[in-house]
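One chain comes next, on its own, written out as structure tokens in the form predicted alone.
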Amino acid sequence: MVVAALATTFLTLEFNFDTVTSSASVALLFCMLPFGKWLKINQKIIQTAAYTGCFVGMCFPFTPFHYLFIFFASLVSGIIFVLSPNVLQGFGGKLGSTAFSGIAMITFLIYLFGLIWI
């Protein structure tokens, strides 16, 4: 999840792709390559986590340390993703809600400790 989020952010900030194009490119890459065979993990879980990471990477950069922000937001989103496998099962929007939760928690922590740079 962290790799997909950082890759999406990198494509957006460094190559001036729009967020949707960079997210779709990274998601397509993770769906096409057989990471599951290399890592001996279920391919569908890797694809789902990467897709959630792409949602995290679409976050608007509002701090000078945006890559660090995305790293921690995707880490928190990954923890939420692992801890809630059956929550919202069968409902649309689970991956986006998971990504939003991670971003919201890190944003709240930045605001709480007064580390916001706008």
Contents of the next structure:
Amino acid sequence: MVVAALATTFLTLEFNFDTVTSSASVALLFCMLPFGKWLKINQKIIQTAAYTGCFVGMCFPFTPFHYLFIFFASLVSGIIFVLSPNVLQGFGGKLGSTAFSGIAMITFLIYLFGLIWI
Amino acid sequence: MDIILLYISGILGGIIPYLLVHKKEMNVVVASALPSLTIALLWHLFPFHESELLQEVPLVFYGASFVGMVNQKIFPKRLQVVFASIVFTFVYLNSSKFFNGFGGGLGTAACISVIAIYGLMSLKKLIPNKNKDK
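Next block, the form predicted together with the partner chain, ref. the form predicted alone:
Okay, now the whole complex, with that chain kicking things off.
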């Protein structure tokens, strides 16, 4: 998930692709390459996690340390993804909501630390 | 006219991945990402649109494709996906600008649309069928 998120961010910022193109390209790359075989994990889980990571990577650069922000946001999204396998299962948009939750949590933490330190 | 085109792209974005998954048995992620990438590339390579609203067609299509990723147990009929896609497009056009730039916003809007239509379907089942007793 972290790799997919960082890859999407990289494509968007460095190559000036729009968010949909970068996100969809990274998702298709993860679907085509046999990561499941290499890592000995179910390929479907990797594809789903990578797709969630792609949504995290679609985030607009709010902070100067955007790559670090995306890293932590994708970590949190990954934790939520692992802890909620049966929540909203089969519902469209579940992955996007997971990504949104991760980003919202990290943004809130940054806001809190900003209030404390500034 | 631009808004109608956005609604059409939303409906197509919802129904195309749904049909790809359930008729062609394609992988869910590929069924969502491949048509979205095609539309985004076409929109990028052939910028024949001048309207600011039409520039959001790839985003609406991509977000609606998350609606199309729904399981057939949740939405057994295509019409339900169409309604959910319409609700998604409405939510997208009328949502607050506060969360602009937040990743996962499209997915959350899609989830809200799916839950809304699923809720309406569940409510419809609660209505007693008077003809059943006759």
